[in-house]
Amino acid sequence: MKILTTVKKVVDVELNIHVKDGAIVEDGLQYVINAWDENGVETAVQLKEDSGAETTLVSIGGGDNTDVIRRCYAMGIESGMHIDDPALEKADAFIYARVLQKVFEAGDYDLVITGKQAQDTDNGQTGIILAEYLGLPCVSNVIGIEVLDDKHLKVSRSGDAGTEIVALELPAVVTVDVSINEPRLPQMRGLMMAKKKAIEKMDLTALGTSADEIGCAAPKSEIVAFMATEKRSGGRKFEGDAAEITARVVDLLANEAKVL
């Protein structure tokens, strides 16, 4: 079986993030494996131990990617690739299944495992959108991967009404939840090897591709501002009679919260 895994580098949201002008503000800022993909990292790296699978990291964005890409490869990733052109500045999830279309076509994978979201965005709509592109059977949520056979896996996803298993064929398209597993820290040992492994580094062209045919000229949705949250102001304390306090703070809710 051969594993395609997705990680985007996003910001640590561990730390305090500013914006100032509708923007998100860069100075100071840290980087880091989208938590999600490093769960699907675990679960490829998971299937190679148990499985025998072929375990590929591809990683798409503009800057230095190489830390996220060795970082997976300290935890058992066997090769990566980072796409980088200029042209992707803007991109959506759409034009981001695009290019994994692109990437999944090229190397004839069995599995695709994605995070279920990204920690920047929340959108959580690349892997699903990618299935649909590439015409394949897709599970979202995914907390459990068992395989059966070379062509067949038994696949637990969170459903609404509590977990689903599926019977799913190869090859398919799979986005995973964190509850999926505990993804392992890298010895030193495998970070230092990691260092001394290639990476792959291509743009659109040397995939075998264009900015007008994965549509970057029109992408879908775009970011327009960031919007800084409220900060939340101090709560009342009430002392005094039980029924006076009670009716003060029905009226507070009724007139000026406006929730009653």
Second form
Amino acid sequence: MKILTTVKKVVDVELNIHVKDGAIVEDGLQYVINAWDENGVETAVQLKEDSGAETTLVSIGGGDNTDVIRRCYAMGIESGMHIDDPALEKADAFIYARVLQKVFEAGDYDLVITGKQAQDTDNGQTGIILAEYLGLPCVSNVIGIEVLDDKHLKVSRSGDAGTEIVALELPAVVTVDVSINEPRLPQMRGLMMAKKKAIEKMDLTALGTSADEIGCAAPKSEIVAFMATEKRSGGRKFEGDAAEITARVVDLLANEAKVL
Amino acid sequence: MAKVLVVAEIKQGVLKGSTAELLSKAKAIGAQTAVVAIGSDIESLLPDLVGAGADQQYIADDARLALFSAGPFAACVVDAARQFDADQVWFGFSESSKAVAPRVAAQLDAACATEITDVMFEQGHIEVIRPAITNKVLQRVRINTERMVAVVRAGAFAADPELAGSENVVRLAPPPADLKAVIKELVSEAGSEIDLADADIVVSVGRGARNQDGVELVKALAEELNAGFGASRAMVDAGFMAHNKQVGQTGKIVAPTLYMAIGISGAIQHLAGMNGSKVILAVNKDPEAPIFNVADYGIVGDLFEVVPILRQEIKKIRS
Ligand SMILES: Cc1cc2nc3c(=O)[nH]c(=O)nc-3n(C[C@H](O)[C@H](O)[C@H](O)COP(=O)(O)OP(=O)(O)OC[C@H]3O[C@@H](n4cnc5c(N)ncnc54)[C@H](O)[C@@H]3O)c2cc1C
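Given the form predicted alone, state the structure of the form predicted together with the partner chain.
In what comes next, the whole complex appears, and the chain from above leads the way.
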């Protein structure tokens, strides 16, 4: 089984993010691997270890992605490519999916694994649109994968009414949720080895396509401005005798907030 | 005039409130509206569908649509969108919607916007507002295509109680099955419990409850209040609570009148699912827990001591 897993470099969501004049203030931001993609990488590496899958990753955009890709190598991914091109600056999910389509078609893969969404946009679209473009079956929000044979997986996804069990025929696309696994921490030795591994860097021409063919000049949607989220402020915090403060808070919920 | 197709949200045979909310918004912007309902044995929902306020109803009712499968569901939506010649397709917020909307967008060559909280019709184009980066910022997004598919965040639009629809039913042919992604089974987690999305009060339990006894303690409080019972991801991952009880960025988005966070630290991914609540009460033994930065009322204390008292006091005040 040949696996293609996608990895995006995203802003670290745990740090403070400020908005000024409709734009995100770049100063002080840090970049990390998208959490859901890290679960995707872990999924691929487990399939390598348990079922002898071959693992390749692709990362699109983001400037210098060396650290992110090396981290995935240290986790156990065998080869990787980084596709970047100035024409991708305004890329939306459809444009990313077109680029991934080109990567897929050049590689004879059986399974594409993407994170279910990226932490910078929270769009949750790219993997699903890729499957549409490729005409492949797709299961999103996946929380478990079992290999049945060369051509079939048993996949579970978290759905509205419970866990949905799906028989999936390869080639296919899955998008994974964070609860599918606990990504391993790369070890020192792995990180050292990763430095020696090549990262194939390509622009759209090297990928065998062009900005025109991908449709880079015409994103279906584009961000025109960022705004700060309305912050909730904390109210009153009560400390002291449990019985006393609890009774007081219940009284406030009933008579002040009027929500009981 | 814009033509908006709303995808009906049906859960366990019941038409959910998001359907009327989305139709109300569509009517408020002067659009012509239709609703598409997909499922098995849903004929009896017709009065509700008309009542939700659409001018036209598309119904795909087939035994093979009993279990959710993204491919066939998307095919039904696309069929209705083409027949109605919709330029807008709006979904309420659910896992199914998130799976289907991008497919529909790709098939209709439309833009796709997920988790939108508002939509504006500017001169000649549409703009939407949506949160991003785990709710740390809002994006204003310009739609460059004529058609748009959107998933609307829970609670974004209010239902207009005056809204009335008219009955114009079109029955859709059953879609082809997805033979390459076959839904085999639904391991149901939803019991007869109150749906988190509808509940007026939601009580959620976090890692502070430690074990099954802690969970039962907090559950008893939820039952006393007739509230929805949710959880943080820590409790879902630990196996104490079902996946579909998770509140947060990767789970349910709730906006009840009262949200009680019991033994929950207040990670940004959890806040992203509940900070639209009207009033938030937090119980946490750590006075520095970040949940207190968003809670209207905070009780600093051990939940094993506080929760039974909370239950008693609520019982008292309600009787
Ligand atoms: C991509 C991604 C998506 C995620 N999505 C979600 C999501 O959808 N929902 C979600 O909830 N999380 C999500 N998380 C996880 C999130 O970051 C936190 O890890 C999680 O919310 C922590 O759960 P918790 O507050 O129950 O546990 P903890 O953070 O461990 O907090 C436990 C709290 O209980 C308090 N406590 C302990 N004992 C007691 C006691 N006896 N009495 C009172 N208080 C006590 C502690 O002071 C502490 O504040 C996501 C993470 C990532 C990376």
